[in-house]
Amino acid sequence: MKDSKIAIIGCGNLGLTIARGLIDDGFEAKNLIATRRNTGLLKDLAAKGVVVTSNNNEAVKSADVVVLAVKPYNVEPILKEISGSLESGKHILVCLATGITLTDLATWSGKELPIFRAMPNTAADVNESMTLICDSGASVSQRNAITQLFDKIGTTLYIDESLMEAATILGACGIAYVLRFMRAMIQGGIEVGFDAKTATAIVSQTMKGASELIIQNGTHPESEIDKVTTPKGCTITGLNEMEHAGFSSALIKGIVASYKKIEKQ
């Protein structure tokens, strides 16, 4: 993927996300093309070197990788539009929104392409999203290429395509579950007699020493409770209180939530 050139379709506060972390992560600026209506949002890219465009079907022609990063309702109307300016046999097309499958992607498109749906999360702004893929007419080569690209911004699986919307609550929305989880911490720190700032420094570590036990080590969360929890101590008082208060069917409930909303949609 070093000297492909993507078009980022629609680039709002994904498209935006994704295009930082690939520049962070070493990705060539003047290989990038993000498209927006009002471009004047994204001179920050353009300072970077990135070709900044209104002109969607200009953004197709010249890239390799096409990235949808709009709307879900704007996925048809704008499929239609660039379908004159893809090419089989040239473009790859990723698709970023929820709820498009990849036969509507195919169908919409009217072309014979290898096509991707990716769930990144806001993570990918410092190079730690957790994104999902799955695709459709797509090569070894193309499948590896796409993985490529997706690492420069964290970390890729693949997963089959009837797990997807689960994917977009577990992973995409979960940035803001653990965030508001994060909160609650700062604002018990705050209570318990820290600055705002310095509870956010504790807490802030604490969640990503928490992931790294688990990423590295490979251990299952309650092993690493076990550790912590001593009879009679603190820790298993505060954990029950909590689970006293319905913390963990609270959070279970909310994904199952979000789950249902996708699939009314």
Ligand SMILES: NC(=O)c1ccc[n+]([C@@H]2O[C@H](COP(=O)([O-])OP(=O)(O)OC[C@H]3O[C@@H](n4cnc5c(N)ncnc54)[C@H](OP(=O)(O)O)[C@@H]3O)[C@@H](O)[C@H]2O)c1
Second form
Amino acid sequence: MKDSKIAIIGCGNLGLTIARGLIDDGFEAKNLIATRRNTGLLKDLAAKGVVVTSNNNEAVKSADVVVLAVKPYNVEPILKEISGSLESGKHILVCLATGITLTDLATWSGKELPIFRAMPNTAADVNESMTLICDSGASVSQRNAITQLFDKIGTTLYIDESLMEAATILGACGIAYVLRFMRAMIQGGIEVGFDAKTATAIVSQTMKGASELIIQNGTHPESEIDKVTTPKGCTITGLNEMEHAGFSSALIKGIVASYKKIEKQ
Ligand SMILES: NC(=O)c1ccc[n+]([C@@H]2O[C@H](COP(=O)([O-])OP(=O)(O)OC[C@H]3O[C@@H](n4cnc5c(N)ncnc54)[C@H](OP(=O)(O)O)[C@@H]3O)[C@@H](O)[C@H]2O)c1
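Let me have the form predicted together with the ligand next, following on from the form predicted on its own.
Next comes the full complex, this chain leading.
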């Protein structure tokens, strides 16, 4: 991907986090093209050397990889708009929009292209995204190239397209679930004596540490919990109280409710 040019079509919240993540990882800003209609909102990217334009066709023509970061309802009209600029054998198409299938993308682009769906999350902004990817018509080297691209903004995992909606819930919406959990923990921390800033610092690092234990040790969360729970101790007392109030059940029910909602859309 070193010399590839990437066009991010619809550089809004997610597009910006990806652009920033790529630049922070050393991707050359001049090889990045960002579009949106209101280009005034991309001044910061332009200042870093990113090519900023509202002309989607111009962006596509000067890129090898076209990343569609627009809302799902904009994907079809934009693909039809840029179809004439997409070239088989040159372009790789990557769509980040929720719920748009590989078949939709192939139909609307009207071209035979390697097509990818990728579901990153907003932690791309700090190069810690969890990105789930699937494709149709891509070669092994194109898969490697797209994986490498998203590896720059975090961790990637290849999945079957049938799991893409579940991936949206667990990975992209997951950021919000975890942050709500953090907020609750911070509120608890304030109630037991810390100011908000200190509680936030303690909770943030504790969350990070807990994640790293699982990521680096490859252990199951419950086996790490067993190490903290002294018989008759304060940890198990608190944990059981949380479970009596429906803690795990609330999380599972919330995830399933989100999934049912996305399935209906
Ligand atoms: N946010 C997440 O956590 C997340 C995670 C995974 C996937 N996604 C998916 O990512 C996509 C983008 O989400 P988002 O939160 O980044 O939305 P967003 O902030 O609204 O960004 C979309 C951008 O598209 C631009 N746009 C609209 N029409 C356009 C056109 N004709 N040509 C060029 N640009 C156009 C808009 O800017 P202008 O109005 O200035 O044109 C807007 O900034 C969605 O499909 C979502 O499903 C989001």
